[in-house]
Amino acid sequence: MSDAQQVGGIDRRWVYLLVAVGALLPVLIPMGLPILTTPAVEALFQRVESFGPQDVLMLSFDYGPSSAPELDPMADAILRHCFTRGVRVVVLALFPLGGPNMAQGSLDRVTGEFSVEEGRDFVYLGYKDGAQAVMRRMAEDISAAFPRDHRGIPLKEIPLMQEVRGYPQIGVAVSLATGILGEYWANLVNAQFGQTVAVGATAVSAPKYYTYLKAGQMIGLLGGLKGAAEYEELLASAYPELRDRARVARRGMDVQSIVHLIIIVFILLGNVFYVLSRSERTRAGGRLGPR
């Protein structure tokens, strides 16, 4: 057996082991690989950065558990950014398969880090079925779509919601979306009601949103784990005290980058071994000559 055939025939279990080590190592020892930010992510960050305590951001959890690894870090980073700047947040969920749990989980993780009060600094409206119908209803009156918050308290009794009646009081609406819900925010809430919209989407869904972004129907787009890591990087650069907390997606990108590098190396080696073994077969055929 030739050297090329011996190396090319490596036991695939060694490949799996190397990938496992490459995925585990950045988790145990953060590598901090550089992350370049894109204009679509920076546009949303700068919009939130321009807000103050008088402004309100609406954050809609339009995804379920299967998209959580990519979208949870976005939600946490945006909430941290808002609470750091004193921006008030209206949270809701429009995705039926786990959306309410995603929203509550993110609030539970982040609100404990800040001195914020539910009802004044943020409000969680809960889940409402109907997507487009709910979006349309909120344009007229949010309390008509959500008469009570997730605790059962009437919105008219909540200090924050006494100031926020509809989209005119919302600085930007951010949809963290899977499926088509993000598109509803762009082609209904923005196009029909003029509400400023941004979307955070899974990596596989992100390309379709660039059409809306270029058409001016969205001001920003966070695409997949990379988009979340970019937002975390901007947040950590602007607020060094948040650096240790805003690193979930950045650590995930270390893992993704290392594993992708390992896969690329094996693809290149596989092609090299194929070319070498083919050359050896050609030379062997030439030595034998015609029969």
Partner chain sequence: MDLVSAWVAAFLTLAIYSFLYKDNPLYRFAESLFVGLSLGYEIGIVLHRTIIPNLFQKLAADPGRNWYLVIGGVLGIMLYLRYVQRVSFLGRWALAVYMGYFVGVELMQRLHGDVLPQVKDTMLPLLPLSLASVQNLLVLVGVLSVLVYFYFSRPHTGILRPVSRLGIWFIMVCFGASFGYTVMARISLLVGRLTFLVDDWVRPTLAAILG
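Output the form predicted together with its partner chain next; the form predicted alone has already been displayed.
The following holds one chain only.
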């Protein structure tokens, strides 16, 4: 076996180890690499910026723990943005496998930082099964889909929900989604009911949402941890007092940058060694192509 083949055939566990070390270092020692923002994220941020205490944002937790590292920072940043501006929030969960816990966890983390009152400044409706049916029902009457909030209090007794009957009273509906649920907000809630929609998607799903964004079916898109980091960056720039709190995703992007560099180096090295070993085989009179 030639030198090139030997190096190219390195045990993949060495690659894992290098990625682990590259990922761990920025977690231990944050580097604060710059975050560049994109129009898709700025659009949602600016929409929330234009809101005031009379406006309501709907935040749907359509993901579970497996997507939490990407979507939790988005949820926290959006909630902080709303509460800082006095925008009221209607929270719900449509993803069965952990959605309710994700919503409760985010509210627990953020509401303690602000002097907000449940029922007046925000409402958590809880979880309801049957995503599309729930979305349709909410267009007619939110209380028909969620007769009570997560504490069991009837919606008609909650001050905020006395003003919010359905989509017409919602300024923008933001879905933090894994899988197909985010699509329903665009191709059902926006297309059929004209509700302004934005989606925070896992990075795996993000490419498909660009078609909805470009077609005007969504006003904003936060794609994966990068989207969350961009929103945190915009929030920290506009509200410096939140800089230390809105940093989970920005810190994660340090890791992304280092690990992506490692991956790029390995892709380049892999191709170089492939070409070298191929040319060695050609010189030795062997057949072309990988063995």
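For the two forms, the rigid core is made up of the largest set of C-alpha atoms that agree within 1.5 Å on superposition. Residue numbers count along the first chain shown, from 1. Treat the numbers as computed from the prediction; the structure is a model and nothing was measured.
**Student:** How about residue 33 - superposed on the rigid core, does its CA move between the two forms by 2 Å or more?
**Tutor:** No; residue 33 is a residue whose C-alpha shifts by less than 2 Å between the two forms when the cores are overlaid.
**Student:** Establish whether a shift of 2 Å or more occurs at the C-alpha of residue 242 between the two forms, with the two forms superposed on the rigid core.
**Tutor:** Where the cores coincide, residue 242 shows only a C-alpha shift between the two forms that is less than 2 Å.
**Student:** Against the rigid core, is the Cα displacement of residue 68 between the two forms at least 2 Å?
**Tutor:** After core superposition, the C-alpha of residue 68 moves less than 2 Å between the two forms.
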